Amino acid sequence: MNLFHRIARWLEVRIGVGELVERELTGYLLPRNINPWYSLGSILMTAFAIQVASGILLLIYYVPDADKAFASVTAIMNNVPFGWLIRLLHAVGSNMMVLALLLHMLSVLWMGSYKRPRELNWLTGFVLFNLVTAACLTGYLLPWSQLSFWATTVATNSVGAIPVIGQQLVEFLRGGKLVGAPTLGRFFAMHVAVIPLTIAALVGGHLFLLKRVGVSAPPFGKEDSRNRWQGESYRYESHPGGISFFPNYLLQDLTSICLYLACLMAVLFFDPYIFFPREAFNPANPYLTPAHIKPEWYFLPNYQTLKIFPSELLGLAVQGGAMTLLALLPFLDRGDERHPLKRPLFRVCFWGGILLWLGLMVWGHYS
């Protein structure tokens, strides 16, 4: 008997790797008709993955410094070996991964997949993705740019806006009344910290749900695509006669796992620079306000909805409500049907709040 089996062979005796092979993998069966759609959430804890393991390296070189950040950035793109690599890599793999995150809110709508039981699951679902825009927001401002810095600013003005509360809350998010070395130090921590560690534990409640409720079937190819979830009682969704989740599915995950590292690293290496004003590319000067300072991409319709209003109390009102409204949406929508192709007043509503937001977006960059 060789090493690894009797490795193989003391762990079974004592913790049964066997039965755990064969309930949480061959043994776990996902819907016949699962689609490459359900592989998003693989590619997003891919994605996370990848930030924490080269924010980790940045930190290594980093100075959250406002004197000394800029200075450290430049280094790391410049003197250190590979430097520039790790540093595109972490900008560019950000918005890859709001990207793929809004991909998969989107799949998960359009299936029904948010519909009762799982409720939970959509709204850890919507926490987490508002946590990630938070973890982007608070990464903008450390590379202490004219970008970084006056985008910040205009960010936390926007705050100001509430009533009673708002200017409390500009200072408490800048550590003072202006954008400064104390913002600098705050977002730093809630950017390496305070954020990574809440997704990750939000993160694992999601895995938990989806793991105790069961996965939702796709409503496609089916007569009958109505939610069957019925009555009070706890009931786990099995899926007797599917597919084996390894290797059947694993397959499936790894594929597309690739696609989405081919396309980062196309991005990575044939364009970065489609996510860097030229702005970024200059110090911060607090007494130099540049002629035109704009969020990242995902942010634009925000910024626009700011501008559209009178008032930016009013913009905030109507995009809280909006966002309320989604995060509601499984209380809300409580018939059975799932299937997008026999809910018309759903489809209208899909992909108008789609075509919506892509013309905000447009609209921002264009404004």
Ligand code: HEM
Contents of the next structure:
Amino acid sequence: MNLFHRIARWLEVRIGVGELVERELTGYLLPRNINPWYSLGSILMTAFAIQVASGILLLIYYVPDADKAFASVTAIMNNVPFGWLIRLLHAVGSNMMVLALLLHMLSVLWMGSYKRPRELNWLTGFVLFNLVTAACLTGYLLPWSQLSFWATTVATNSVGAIPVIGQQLVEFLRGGKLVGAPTLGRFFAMHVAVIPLTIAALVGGHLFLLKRVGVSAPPFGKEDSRNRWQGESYRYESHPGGISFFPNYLLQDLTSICLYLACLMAVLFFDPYIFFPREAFNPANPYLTPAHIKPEWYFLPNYQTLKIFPSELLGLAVQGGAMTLLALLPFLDRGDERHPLKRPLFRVCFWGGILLWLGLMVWGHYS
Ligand code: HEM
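Based on the form predicted on its own presented above, generate the structure block for the form predicted in complex with the ligand.
Below is the whole assembly, all chains and molecules, this chain first.
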């Protein structure tokens, strides 16, 4: 008996590993018509792991002090061996993760997987979406560049438009009247501890729900396009005759992950500064307002919405309303049909929403 078999037998006697492998891997069946869009969840977990690993490495040399932060990031880029790679991996990785997140959301929308009984999968996902963007926002301040300083000033300013508590909220976020050293302290704590730990816990919850409810079958092909489960009692959606998670689906998932990593590397090596405007290379100066200060591409639609309305409050209210509608979507769109081609109203809203979002982004970029 070789060493591998001896270890397997030892574990089998103690924790019944054979039954575990059968239930969770080889015997865990997924729909036969599953498509590559389902890999976006695993891609997101990989992306999150990359952010955590590169973030921990950055922490070795980064100094969260308003007087030293910019110099510490410059040292990481110029003096620390492979520091540039780790820093760019973290910065580019965050943008790619947001892109994967948006695609995951869009695929779940298109295939109607948010519908009953997966309302909780959607809601945990929605909170995850907000947390990931909050991680990006807090991380943006840490290099303490002109971009960091002024983008945070603009973003926190807009909160002031909320009636009654707005101004207190701005001061609470900034730790004072203006963006300064206390803001860096609290954004740092949120970015490296509070937000990542909450994301990790919520991803656990998201996966727990997935295992309890079962993966949805894509509403295409021979499979029934409606939700199969209509009853009032709990039921796991199984896929008899489906493909096994191990090795079949895992290989498909790994292929998609490799493709994602290839895209990440392509950006990293061929256009590493694509997400860095000029102001990112100058240290923060509270006395010098740059002529053009724009947020990251995924915040451009929010930025432009605030600009087109006559009052910031109205702009905030419209965005809050849109986000609330999106969060409550599974409770508003309650029909059984999941096939997108059989849901005309959904298709209008889906493509209309994407065009509006992209339009606002382009407008925000050129305005
Ligand atoms: C860090 C962020 C996220 C991670 C790591 C993650 C991970 C996953 C994984 C691994 C799956 C199972 C495979 C798949 O269908 O892709 C999944 C399914 C799902 N996710 Fe996410 N997700 C995230 C964010 C989101 C967001 C933002 C939403 C929507 C607002 C969402 C909604 C869903 C739904 C409804 C399913 C069930 C799909 C089905 O069973 O067909 N997730 N997620």
